[in-house]
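Okay, so here's just one chain, in structure tokens, the form predicted alone.
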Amino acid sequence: MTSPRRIHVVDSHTGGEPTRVIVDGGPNLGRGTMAERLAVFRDAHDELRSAVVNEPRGSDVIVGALLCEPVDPSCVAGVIFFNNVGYLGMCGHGTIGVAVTLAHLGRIGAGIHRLETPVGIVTVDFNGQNMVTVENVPSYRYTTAVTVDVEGFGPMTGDVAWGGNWFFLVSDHGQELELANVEHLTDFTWRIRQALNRQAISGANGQAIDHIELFGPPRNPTAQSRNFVVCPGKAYDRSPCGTGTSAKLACLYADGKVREGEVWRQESIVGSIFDGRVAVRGDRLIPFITGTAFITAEGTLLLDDRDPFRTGIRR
């Protein structure tokens, strides 16, 4: 009998939103690029991404994280995230999620640290505890008060942004933004996300904008909005979003609603905060984002040769 394939995980959450992070037994994925060896992952490994994230070991709402050797020496790790239908360039709850997760296996603690991903350099300020500030990619708003016709709701008009992922933002929606009307909310945005790629409305380069974001009033008297973001994959984000909230600090700069340095508190669908604030640095916008993350788990994934689910349910 052929003893079967062991991966071994840590399982944190952030802001409710989960992450699972590979910490030994993912494959060899050379030493290019993070974001060459993303590519080698998608097209020679994608099963193991499946078999990870997907039922019936995980489900569509868990994003994954594969930690690599860095090629930068000044990082104390590379990292690959990906989801329940692919590859993300950046996942802002998912690094939170990591810094804990690499101070949990002892090789972090308190202090400034550096993280490589597949789109640029992120840094991760841990306060030796649960929580963590991300100094984001640059972000910034591509297009302005886009309008897009969404079948069964009519005309919506929102702007796209970059925070690491491509984001369709919307305030003037119309829905309520309660945890009780998840699945209405995710047909809506769904829709939304169709008719994006019907009328050909993409983000920089033609890159496809694979997250949509509602906004709206906060519940928590302490946050300035509140927010629901569907991901690539139809799941929704438990978390406030990272990327997301990088996107919405991008706009709001733009607009003159958010000063440097200032603090904008963004809560989630289901009440968790995050603080962002924005730095100037010549003609880039910096975002930073506070959250806390704990562990959840620990554990061993077992491929087995015979079982027909071995790569997980696949979309």
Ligand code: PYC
Second form
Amino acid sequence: MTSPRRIHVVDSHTGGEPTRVIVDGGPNLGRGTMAERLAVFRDAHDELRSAVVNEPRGSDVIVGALLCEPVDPSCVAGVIFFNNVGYLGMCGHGTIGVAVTLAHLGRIGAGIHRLETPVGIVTVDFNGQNMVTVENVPSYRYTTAVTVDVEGFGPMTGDVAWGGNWFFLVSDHGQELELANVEHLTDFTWRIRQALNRQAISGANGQAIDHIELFGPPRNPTAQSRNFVVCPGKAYDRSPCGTGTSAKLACLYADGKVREGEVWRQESIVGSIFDGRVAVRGDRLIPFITGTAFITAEGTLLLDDRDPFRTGIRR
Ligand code: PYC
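For comparison with the form predicted alone, please write out the form predicted in complex with the ligand.
Let's see the whole complex now, leading with the same chain.
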């Protein structure tokens, strides 16, 4: 009998959204850039992605993060994010989870640290407890007031923006952003995504828009807005979505609705909060996202060759 493959993970949640960090036992992706290593992960080790985040070891909601040796020695680690259906260039809640995980492992202390992602270097400012501010990649609005014809709902108008992932952001949608309504909201946002595909509406260079974000009035009186975000694999984000809040900040800034340094409190569909603000550096807009993460588990995943679901249930 061969012994099972062992993968050591640390789980956390950021505003209710889980992150599972592979800290040992992950694949060797070589010495390329994080974007090149993501391609190796996808082309040669995709079964491991599925084994780690999909059922029966995980669930559709879990975002995975593989820690790598960084290329740039000023970075504390490289990180590649993945989910139930593929890979993410960047993940805001996941970066907060990674920072708290690195602290839990004794690899960082309070202060500012750099992390390499496939879409650029991001910075985390860790307060020594559970709070992290992520300095995200430059974000921008790509197109404004784009109208799509959504099956069963009619025309919906939104903006396309980059916040480390591509988003379609809709404020005028007539939906109640309530937790009790998530199945309907998931169906609605999924139809928006399908409509974007049908109408060949994309981000820059034809990149797919794989996150849809709705906005509505907050329940928490200290917040400016509540959101609902559907992720690429149809799970909804329990957190306010770090890259989604970055995309929102880019739109707000472009519309003159937030100024440099002004705090925008974004509430999620489960009531968790990220504080966002932007800094202007030349022609680049840099979002800063603050949230908290808590460690929920550490453990070893076992992948047994005899297990028919060794590599997870794949869609
Ligand atoms: O926080 O950026 C984020 C994120 C993306 C997908 C799930 N969470």
